[in-house]
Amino acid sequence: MKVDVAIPRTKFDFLTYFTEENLASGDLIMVPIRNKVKYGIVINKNSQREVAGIKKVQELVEKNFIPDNLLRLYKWMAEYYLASLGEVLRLALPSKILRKYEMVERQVRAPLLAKAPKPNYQQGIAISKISGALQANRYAAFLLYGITGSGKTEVYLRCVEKVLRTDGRALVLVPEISMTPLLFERFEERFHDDVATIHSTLTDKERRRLWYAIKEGKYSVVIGPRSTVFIPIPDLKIIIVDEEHDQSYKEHTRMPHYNARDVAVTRSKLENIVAVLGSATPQIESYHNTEIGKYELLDLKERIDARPLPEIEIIDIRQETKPYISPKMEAQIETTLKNNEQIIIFLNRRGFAPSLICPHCGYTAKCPFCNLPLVYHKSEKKEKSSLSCHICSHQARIRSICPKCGRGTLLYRGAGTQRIEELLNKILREKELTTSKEESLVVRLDRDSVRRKGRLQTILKTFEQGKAKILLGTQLVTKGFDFHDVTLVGIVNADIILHLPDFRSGERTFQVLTQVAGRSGRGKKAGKVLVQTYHPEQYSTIFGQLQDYARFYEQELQVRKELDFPPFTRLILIRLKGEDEENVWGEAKKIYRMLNELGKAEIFGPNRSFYYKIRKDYRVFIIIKVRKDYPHRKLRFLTNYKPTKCSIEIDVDPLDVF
């Protein structure tokens, strides 16, 4: 018998082998390829494919390793995202998972359901509608749109509880590993030891054993980031995607560049189960899907216990003479701390200063590889301070004399979280709100401060216990935290994302403003938000002030319609990169000509990427705009195209178009 076999980490959809065993789709086997023996998944038995030199399957490792519904999902991903099945399996089945293992027995017992708070009226409606679909054992996709603090997590918990009472299982996706412990605690409080969380920070041994335990049905609730969507879970009844708008659900670095939210919805459809997408700021495409009937909209328009949304005030920093923290924000910080309340300060830029320049000759310290300004990172020990490229991680020594004109007047321009931290501590000392230089009331939460394992939990615990009064950070501080003593949120500069050359920049600005503003006033005391901006008239800022997603959506959708951008069309981005600049452009023009011959597609480019050079690679992109029903098979030739001396990436439904 001949079988077609997909092999992870290859560019092939499948290869054909001969076997004397009775193999079936989904079986895990060992097969020879070139001079090695690799794991493979049978995707088709009784193959009729005629090829020369067919080799023999070496070993059957495990029967029914991957169920048919997941195989269908992997095939859909390969077709939709214009990738090979081998590339899909590389992400779905990491090589360390496939190694043989010794299973640890786990005592399975019924979950202990903790006492739950009574849902309010709107939560009750949402729970009832989702429960109806669960009871009917049918596919249904819901968008749970709830303002910040409206109790979306309680809706998740109630629906999972109903699934568990009928011996089903649930999968809960979160955007990032840093978010997993927060949601895990809420689910563990309710369902105790029947909850598992799996992610890349576990050791290989821990991750492998947990993966197989989940596959064998030893946990009823599985929580994890985007790759968790691929795990085989028996009797799966519901998939929940929390913060469905988050960019972390998109795989940016490896092919295929899938979006776990869309994969989750497709998996739900293939397995005939329920999908719930939750967000206070849904992605435009998701909300549009509720209008065209693909999803059912569930609204949570009020906060728990009818708590009011925070008052939001816009500060036009064009009119301010004091840099970075305006007098109005400074005064509000003082008032809040004197009331023994807590504050979150947001700036989406890490480091001390984003550029080092000479005011006399205009010299700017730049990365020698990427030609982008180097960011100054300050250290307590001066010799450890450095200039860093945030794109390629190049490090350079600190300069005190301009290498161009020889003057010793180099200036650090702009502010990152380190500079704001220093400024806040200075303000607290001047206002006599702190008595010790050693014990700061400010804790900083950004990628630099949480590099060491366990540091994230330490920072959050310090703030939660009230030992620190100000939490300063980047987008990490917007990730669903629920601190009841926070009554003030200060946004240092709302315009950073808005300046990106991308049609989604307005949407992202609105999402970030709304999410970070939602951290204020979640307890018994009313909240306030101060938004500093150079563009107070820009509509995403205005509607962020109003917390009015519906009006923002209406305005944004009109812009998208005029430009004929998603959700009205589909974009596919082709990016080429290589060390030979002329060759990269030559290959890009060649692909552009081939694409132009297809018809029924608009082709834009080739263009320079926003980050044109990263390390030694030049980057050029082409955008394909097609109608939603455009058949992807017309573009399959791109998966087999091998450009000369450069690489090619295909990104279907890109979140960044540069």
Given for the second form:
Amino acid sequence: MKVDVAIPRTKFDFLTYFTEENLASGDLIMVPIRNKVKYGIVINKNSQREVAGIKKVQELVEKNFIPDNLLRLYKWMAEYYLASLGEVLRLALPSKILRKYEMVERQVRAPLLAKAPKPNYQQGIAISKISGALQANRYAAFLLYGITGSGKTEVYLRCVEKVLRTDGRALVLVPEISMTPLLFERFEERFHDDVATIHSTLTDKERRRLWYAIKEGKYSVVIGPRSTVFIPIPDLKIIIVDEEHDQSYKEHTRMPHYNARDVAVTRSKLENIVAVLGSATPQIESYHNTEIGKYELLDLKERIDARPLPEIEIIDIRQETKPYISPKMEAQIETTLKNNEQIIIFLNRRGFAPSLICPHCGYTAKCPFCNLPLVYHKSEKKEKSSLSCHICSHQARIRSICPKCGRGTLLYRGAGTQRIEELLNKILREKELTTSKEESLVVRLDRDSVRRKGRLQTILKTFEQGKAKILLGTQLVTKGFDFHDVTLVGIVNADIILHLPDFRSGERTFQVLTQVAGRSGRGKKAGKVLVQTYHPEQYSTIFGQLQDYARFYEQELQVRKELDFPPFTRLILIRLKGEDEENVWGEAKKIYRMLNELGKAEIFGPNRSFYYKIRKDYRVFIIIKVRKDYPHRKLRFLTNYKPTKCSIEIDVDPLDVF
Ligand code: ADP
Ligand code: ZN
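Following the display of the form predicted on its own, present the structure of the form predicted in complex with ligand ADP.
In what comes next, the whole complex appears, and the chain from above leads the way.
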């Protein structure tokens, strides 16, 4: 008989092989391909395809390796995201297969222990609605909307507990790294070692072993970042997507550019189970889905114990005499520390200073490849300090004299988290607020400070245990942390939350500001938020809305409607990259013409990408805008289209449109 086989890391959907064994779809087999032997998944057991020089399946490794439902999910992804099945499997399956003897033994299932707070009234309603769907064993998707600190996590825990009591299993998706350790602890506290966490510090081998253990049903609760959505889990009953608006659910670099939130909902549909998406700032599309009946809205209106939302004060830095940390913010930091409370300081820019300039001739140090300013990163050892390109990671040496005019002495301009850290330490010393010389009261959390394994956990622990008093950092500090002693949040520069122009800018700003502000006043004491900005009018409007997502949503939806953008339409972004500038534009224009012939779709471009040149590549993009009922699957011919001398990337439902 002949079988169709999908093979990870290939640009096609499947190849056809013959076999004497009785294979079925979902079986894991080894097949020869171009002088190599690779593993593949049978996707069709009665292939009718005629192929010349057909090869033979080499070995059956495991029957029923991927269950039918998941295979259907993978196929859906290939169609929806305009990718090949081979590309989907590359992201969905472990990079190598594990043989039986390599697996780890594990005692299955620890007993449950429920030591939980009693749900309040609104949590009770949410829990009972979700339980209803769980009991009925049917597909249902809920959007659990609740401001930070309203008890969403507690609702997840209760629902998972219900699932476990009926011998089902649960999958919890969380944004990348940031909040995993603390959320994981809360799940572990409740369900002990019945929880498997896929965290970023696992080695490939550990990850592979865990994948297999989960597939064998050795854990009841699985927590992990976006790619966890692909893992086979027996008797799966619920998928929870925490912070469903988070950008890390979108695959940004490889094909297919899927969004794990949307894949999770489709998986729930295919497996006939429950999906719960939670957020304090739902993506506009998700909230819209509750209005058109795709999701059911569950609303947690109040913070636990009716803790008030923090008071927000806007500081006009045009009026301030000191740069970066205004006297007002300085005074508030002092008061807070004297009250023995904690502080979070937010600045969305890492490094010491964002640019190095010559005051004499105006020269700015730029990346020779990307042509964007290089960021100064300071190191304790002076010779280790360097300039770094945040786009391509190019490193350059620091010079003190301007290479262009040879006269000026180069100056750092602006501040990143490293510089603010120095400044805070200086303020603490001047005001005699530090206790010992060795241990700083300030901890910094950004991509540089957590690069080493285990650092993230250490930083969070130091702050949680109160050894550090100020947590300073980039967007990483805005994630769902629950520190009860934080009563002050300081936003150093609200104007650089976004540096990219996009139709989602308004939404993004709203999300980040809400998340940061939500870190303040989560315990018994009331919180405060100080916002420094050059555009006070603009921010007072935004902050006025922070207490009121519904109002923000209405306004934003109106804008989307006028622009005819999602959720009213669907966007597909095509990006071309190549070293030969002229050629890239030529190829892009060819694609534009091809698409234009399709009709019923609006095609925009080709345009320069915001980052027009990264390393050696020039980048241009085309946007396709179609109505929601347009069968965009017919654009799948693009997956096999090969432009000359450049690569093509297709992004369905892109988050970034530039
Ligand atoms: P969210 O996930 O919406 O930010 P959490 O579930 O983390 O909210 O709840 C905020 C805080 O309130 C946590 O410390 C949590 O343990 C506590 N909490 C949640 N629900 C209750 C409840 N019903 N009674 C008492 N405390 C609760
Ligand atoms: Zn660069």
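Each form is matched to the other, and the largest set of C-alpha atoms that superpose within 1.5 Å is called the rigid core. Positions refer to the first chain, counted from 1. As the structure is a prediction and not an experimental result, all values here were calculated from the model.
*Asks:* Using a rigid core superposition, assess whether Q395 undergoes a CA shift of 2 Å or more between these two forms.
*Replies:* It does not, since the Q395 C-alpha is displaced less than 2 Å between these two forms after the core fit.
*Asks:* Core-aligned, is the CA shift for H199 between these two forms 2 angstroms or more?
*Replies:* Yes: H199 shifts by at least 2 Å between these two forms.
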